[in-house]
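Below, in C-alpha cells: the form predicted alone, a single chain.
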Amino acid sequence: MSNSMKEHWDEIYAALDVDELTWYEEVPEPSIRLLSECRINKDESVLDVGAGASTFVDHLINQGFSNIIATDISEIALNKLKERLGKEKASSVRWIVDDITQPIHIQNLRDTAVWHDRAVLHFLLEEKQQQMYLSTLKKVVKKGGYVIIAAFSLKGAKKCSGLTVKNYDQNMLAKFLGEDFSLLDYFDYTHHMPSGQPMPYIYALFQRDQ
C-alpha cells in the first residue's frame, strides 16, 4: 500500500478527534452481533484488522476476551486507541503496526479464531493487494475459524476519506474468499456519520471449513 498510504491515514488520525471520524461508532453493534454468533471461547484469539481507533477492541476487553490483537497501518491511530483504553487495558492487547497489503508481522500469526475487518478490504483496489490480503487471511485464520467483513455496500459511497473504494455485496465477498469459507450470515447496515449522513454497509460472517 506504500508509505504514501500510511501517511494518508496518519494525517487523518492526527487531524481529527476519534469521534469526529466519519466511520466512528460509539457502540460497534453490527460487529458485536456477528461476534456473538461465533460462540468462541474468551481465550481464543481475535484479530482486529485495521483497528484504527475503533471501539471494537474496547468491547472485546470489557467482555473478557484475553487474546486480542489490534493491527493498523497507522501507528497514530493505534496510539489514540491505547490512550483511550488506558495503560492497564491497553497492556492486555497485542499491538501490531503493519500494512495488510505488504504484511511483515501479521502473516506470522496463526490459529486466529476471528478475523474482524470493518472497512479495510474495500480500500484495496488492485488485484495484488486483494490477493495479499486473502493469502494472509488464509495463513492466519484456523480451520473452523470465523471471518467478519464489513464493506461499503453496492448502495454505498464510492469514495471515503478522499480514496476510491470497491463496493461489495455478500455474494462478491463469498466469491472473494472462495470455496474454503461458508457464508453464515449477512445483513445490510446503515451507519450514520457524525454529520448525520447515511453510510450503507454490507456485513458478512464466514466460517472456514474444517
Ligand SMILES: C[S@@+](CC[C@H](N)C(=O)[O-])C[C@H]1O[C@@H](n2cnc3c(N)ncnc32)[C@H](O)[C@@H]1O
Given for the second form:
Amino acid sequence: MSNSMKEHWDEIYAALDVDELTWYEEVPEPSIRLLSECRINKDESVLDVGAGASTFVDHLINQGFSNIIATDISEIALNKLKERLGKEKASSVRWIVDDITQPIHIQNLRDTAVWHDRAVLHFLLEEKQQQMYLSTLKKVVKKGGYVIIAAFSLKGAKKCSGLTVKNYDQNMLAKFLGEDFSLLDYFDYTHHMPSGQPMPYIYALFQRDQ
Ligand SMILES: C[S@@+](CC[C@H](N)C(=O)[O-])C[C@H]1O[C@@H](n2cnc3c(N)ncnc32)[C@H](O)[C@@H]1O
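Could you present the same protein in the form predicted together with the ligand, rather than the form predicted alone shown above?
So here's everything in the complex, that chain up top.
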C-alpha cells in the first residue's frame, strides 16, 4: 500500500467532518440513477471502490442490497462510514482497506455485478497505477457485469484535495476500459461542494460483454 497516499487520505478524513468534504453528497443521486439502470438483483454484489465515507453505501443498504463491499485506502474513512451506519447496518457490509493501485485483497474478489467508483480513478496519474486498476477491475467484475465511473470532467477542476487529477470524458473512459465494455449511458453532472462552488463530473455506465 502506498503509505504516503494512505496518510494523505487518512489526514483529510481525520481533520474534517464527512459533510465538510468537498465531494460530500447527501443523496448520491447520479450514482443511484445509473445503478437503477443495471437492474441487478438485490443479492448480487456491489463493490464501491474508494468508498470513503460515501452515502452511496447507506443507499445500497436502505434499498435492501445484501452483498455490499466497501473498500478504501483510508481506514479512517471507512470507520467514519461504519460509525454513521451503526453496528447493525455496518455488519451487513464487507469492509476492505486496500490500495487499488497495489491491491492485496480486492483482487481476490470475483463475480462482482457492479463496480462503482466515484472520484477515485481520476487520482491515478501514472500508467502503471491505471493498468493495475484496470487489471483488478477485469478480475473482479463478472461477464455481463456493470461498471459505473464518475470522474472530474474535461470542464472540471484540475486538482482535488491538493492532488492533481486526470480529467475524463465518456470516450476517454471507454477507451480506458477497452472493447470488452460497452458504454450504456453517460451524462455530465455538476456537483455542488459544501461551499456552493460547482464541480463538473462525467458519469458513465458500462457493461462488460458476456
Ligand atoms: C474524492 S474521495 C471520493 C469518496 C467516495 N467515492 C465518494 O464519492 O464520497 C476519493 C476516495 O478515494 C480514496 N482513494 C484514493 N486513492 C485510493 C487508492 N489508491 N486506493 C483506494 N482508495 C483510494 C480516498 O481515500 C477517498 O476516500
